[in-house]
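Let's start with one chain on its own, the form predicted on its own, as structure tokens.
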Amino acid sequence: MASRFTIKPPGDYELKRDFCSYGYFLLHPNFWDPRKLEFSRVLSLEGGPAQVRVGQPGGVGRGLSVVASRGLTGAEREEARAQLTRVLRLDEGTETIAAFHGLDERWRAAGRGRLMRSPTLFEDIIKTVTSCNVTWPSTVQMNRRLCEVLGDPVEAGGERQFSFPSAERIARARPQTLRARCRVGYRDARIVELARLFTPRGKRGPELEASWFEDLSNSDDAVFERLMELPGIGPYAAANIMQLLGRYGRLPLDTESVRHGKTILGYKGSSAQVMKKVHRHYAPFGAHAFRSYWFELWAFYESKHGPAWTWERDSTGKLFTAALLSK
């Protein structure tokens, strides 16, 4: 039997808004169905994997609902609210967002300024290693293989879907299969890497704990350093894994941030050159520079296939890069 619960969002939550806010809601397992406006995925619980379905039937601030595949425990019941409530960053409350509206006021109507994610920071972290230096098909088509090789499966809906693979799952994987059957190339070792660092050895913990990374006392600057330092880990990458982890201050700028300092904010010059102009231009949104920026991009791609709530992840989804937008 289906468990069914339901999490109260902060007053101005908006699922389709909020969920269809970044790219990675388009990476598998996450399914994002436009025409029920909600979302599903399955998620890794104590008792073993199960999808979870999120709608939000009263519309803005009214309750999540969340009906699971299987009969959850009380204690699966609670991992699944607190993975939900990362995935969907119900722990910016409303003044988080106001904060933001009062220093770029662009976004104040439309209510942006939360940014989906990951149930976990390993999912978070293999999923922006899987989107460097490759085109966005690829990224979507690697998350997919890696969900559907070691990934765990559950029947739902009439169909088969599957995990996000755990660390430990990864971790055992030997890189040829990675590199053959998920189809990521150069990062197979790096990923098996990064899953070793986030796996208990014998009786000792992971040597990667993510609640390190998730706790706000510790300096962005501490944080960024240790990034840097993990395998497969760059300046950009690591920026990206920042806003994950909901440290706006810090732009993790490539080729599409080039586009946009050219098309968008008219800067000219070489690369590099039009790179420092777009980390000046937003300089002064401070603790909240990512969420400007990124609203600014997002905005643009929304410009080209409308709002992203409407975007069917096998199609449009897989065309959300100004070069393949303009297709």
Given for the second form:
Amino acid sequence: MASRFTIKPPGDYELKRDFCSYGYFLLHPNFWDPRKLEFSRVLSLEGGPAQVRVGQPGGVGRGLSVVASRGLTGAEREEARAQLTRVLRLDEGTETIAAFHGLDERWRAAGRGRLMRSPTLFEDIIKTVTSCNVTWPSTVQMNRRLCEVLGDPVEAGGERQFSFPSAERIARARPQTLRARCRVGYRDARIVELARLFTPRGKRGPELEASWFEDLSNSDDAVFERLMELPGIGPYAAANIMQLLGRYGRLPLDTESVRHGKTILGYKGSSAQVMKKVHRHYAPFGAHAFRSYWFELWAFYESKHGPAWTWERDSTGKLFTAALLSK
DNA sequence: GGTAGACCTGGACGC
DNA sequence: GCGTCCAGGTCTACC
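Show the other one: the form predicted in complex with the DNA, since we just had the form predicted on its own.
After this comes the whole thing, all chains and molecules, with the earlier chain placed first.
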């Protein structure tokens, strides 16, 4: 018997705009259905994996309907609610988004402000590692295979779907397995090491506590410094994880930023020079710099491929290559 | 502190 | 269909 419940979002929340707001919405196990305007994925809950489907039948600001593939206990329902709150950034209220629009009013009319993310910091970190030094189609493949090889299966809607593997599951895997079956290449040992750092050791907790990183009372500098100490995490990845943690003051600049700086902002010079100029360009947006930067990039992608909520997960990947975007 | 080169995979391209 | 080239961020060794 399926469980059904409703989540009340902030008054300005729009599922199709706010979920389809960051590239990870196209990565397994996330699935956005452009026809039903509904998002689904398998969540890892205390009693085992369960697929959830999330829609917003009433439109902007109205309740989010959640349907689980199996009956959930009360505790599991709260667990699912908490995970979906993280994914959808429901903790960012209208006042937070209004503050952003106060600094950058270009996005006020469309209401843009929130960026989707994963149910856990661990998944966000692994997704970021799989996006480094690789073109987007490979990132899509790595995440699909990680789920299919190491995730927990769920039968839902007549097909088998998989959860994102837990830190504990990846920690038990051999690096060679990740390389051979998940095609993560040289990232194999780094991903396993990251998983071990997030896995509880006996009665002791994990070496890395997600709650410490999520705690906004810790300074940006302290969080950035600790992220930089992690295997496979450099300046770009650390800054990207910062925005996924809700700290938008730093810019994760990569080759896409250089392309944006040159073609849209009109900057000239070496990549390093353009990156410095891009940093200066967004500095006035302060604590919301990443939102301003990202929505400019996102608007560019949408100008090429239509609104993000129309993109199909399983065919959109190949559209996002540097070669095609530069045309 | 700055820089060069290796690390892997998959897409693009030429034949 | 096959071989070659290239894009992509992090890490290490070296200056």
